[in-house]
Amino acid sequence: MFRSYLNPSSVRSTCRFLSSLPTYETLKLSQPKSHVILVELNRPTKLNAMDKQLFDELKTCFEHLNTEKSCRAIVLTGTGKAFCAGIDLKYLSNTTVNELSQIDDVARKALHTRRMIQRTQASLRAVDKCEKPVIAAVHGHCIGAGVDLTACCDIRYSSRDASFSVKEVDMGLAADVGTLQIFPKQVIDHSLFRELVFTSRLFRTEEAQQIGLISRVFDTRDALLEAAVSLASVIARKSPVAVQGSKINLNYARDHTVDDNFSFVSTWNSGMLLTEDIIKNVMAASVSKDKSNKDASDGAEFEDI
């Protein structure tokens, strides 16, 4: 099983680190590798469908990890049989029926609904705004809000049994928390992407790769998680100044013009080029230059930020 490859000698230090992390009812956190945090959506009996508590805890969790110095990379997955079956329909119906039924004025209903949407957007955007790279490991169903959640991740892997659906059109609305806002700037095949959005039909990993929703597919969930954690561990060994700065600049570039991007990075690097991590990398590269298949950053130890 996936967790069996943890190094027993690291268990003690892992437990010390985990004791400093908060606990949640709808999320499960663990540390499979040094500086790597595994975040699991933890409503398996509901196929990890998202309700108000999960939305709220997701925001709180990623805002915490954003400033958690010992965290350098994050793997996001789901417990049980599915990554995420979308928004919890019971939560959605209770919210729309119970809360809106108490408001008579149409304009006030609209304002209330707008605030509700913005709260949900803020929960998923906390993943996008987190300065630590987030790797989505998708298995089983990834529906509706689950696809929105993956849009907010930096890297997306899946197991071969994964299936996807941009489900919102079937519910009578346009996706409003990630899929239509982020993916259009990232997908490769816009024609197929629009087909999937307009029809809400289920699609598998082949089409998910074709449009650029996922980058790699693995035969089993265990292989998927092992690969995602291994990648996160490689990233976590790099300079945190360089990795987090790269994510900040990539997200900025996604949302701005080329000229804006050059201006932003020149200001950014005017400070970041002063980091001692550059010297450490150069020294590590010099030591390992005669060793084949050796990562240049091996041997360089970087401080948490």
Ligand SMILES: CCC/C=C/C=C/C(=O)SCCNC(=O)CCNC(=O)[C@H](O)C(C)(C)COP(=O)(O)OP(=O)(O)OC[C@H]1O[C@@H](n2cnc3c(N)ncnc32)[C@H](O)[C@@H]1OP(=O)(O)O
The other form holds:
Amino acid sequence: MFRSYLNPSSVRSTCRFLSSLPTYETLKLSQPKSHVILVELNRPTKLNAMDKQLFDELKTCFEHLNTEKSCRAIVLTGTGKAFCAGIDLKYLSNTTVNELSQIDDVARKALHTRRMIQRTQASLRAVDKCEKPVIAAVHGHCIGAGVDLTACCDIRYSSRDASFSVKEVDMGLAADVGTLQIFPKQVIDHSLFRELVFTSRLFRTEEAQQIGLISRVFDTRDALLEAAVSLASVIARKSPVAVQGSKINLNYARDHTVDDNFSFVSTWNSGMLLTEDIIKNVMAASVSKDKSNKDASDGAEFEDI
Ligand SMILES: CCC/C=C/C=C/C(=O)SCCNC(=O)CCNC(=O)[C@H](O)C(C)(C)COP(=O)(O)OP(=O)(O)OC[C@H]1O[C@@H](n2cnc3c(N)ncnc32)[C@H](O)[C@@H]1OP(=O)(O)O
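Now that the form predicted on its own has been shown, please provide the structure of the form predicted together with the ligand.
Below: every chain and molecule of the assembly, starting with the one above.
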């Protein structure tokens, strides 16, 4: 299906790029447009539930894409009928019951668990820390760690059939890989968000939009993917210095005080304002003015980083 997005001019760079990509068992990668990478969680028979291998591969994949020059924007979705049904319950019980039963000392049990949690956090944080914008395209079930994963994405779109649950309270735990750590800095309706966290109840796109979890909803999955890929392509045509600098500054601002944010960006831009991309944008804008183009960066082509 995604091959239909390819246009002849991007085919050569697509092939060059794809041949250099590592392959994964639990992820599927493709390049639907120039500089856009589609990452699909790929355990469809388990509704893309996340086991150790998927967590590990997710981290490796996003760390790779972070420095991959041919990638400027990423769409993250799931194969099959769901985005993600959360942590793999077999993996969870293996790590929390079987492995711990072989350790006697309570402190050592705690440290073993802590390492497992931190490993899982590092996997999802690789998405958050990736300097290329990540657009989540959510369809079907999005449960537990699936919601955590969307919290690590920059933009979240869904299809109308999507349903969500912050399932962790029903599992007897506080969500620890994104939902409670990132969303409180982003959601609009904190009262509804807390209700959804405390009850674990399933909610649909209307409430997901109300709290600000989802920004746009599409009638079908095809329309969702087309919109997500097309948005990624718009972003990928912009100056990567500006886009990646914006993501770095947005994440920094989320995690620091206003004073810190102003200080950080002054230092950041003291170097970044020297980029040739500014000249290219100014020139493209003056040309586009003549031609009444809407998009100032239309026509400008930027070097990969
Ligand atoms: C330290 C780490 C911190 C992380 C914490 C994370 C916490 C969480 O993620 S809590 C949430 C855990 N997930 C769940 O509780 C969801 C479990 N799944 C379901 O309730 C149902 O599958 C669902 C309502 C999503 C869909 O139901 P449906 O009838 O449409 O499909 P099923 O026949 O149930 O599922 C199809 C096959 O997928 C397997 N599967 C689904 N979810 C999981 C999962 N989370 N882990 C492992 N496997 C899962 C399901 O067993 C079916 O497989 P099979 O039996 O082989 O056909």
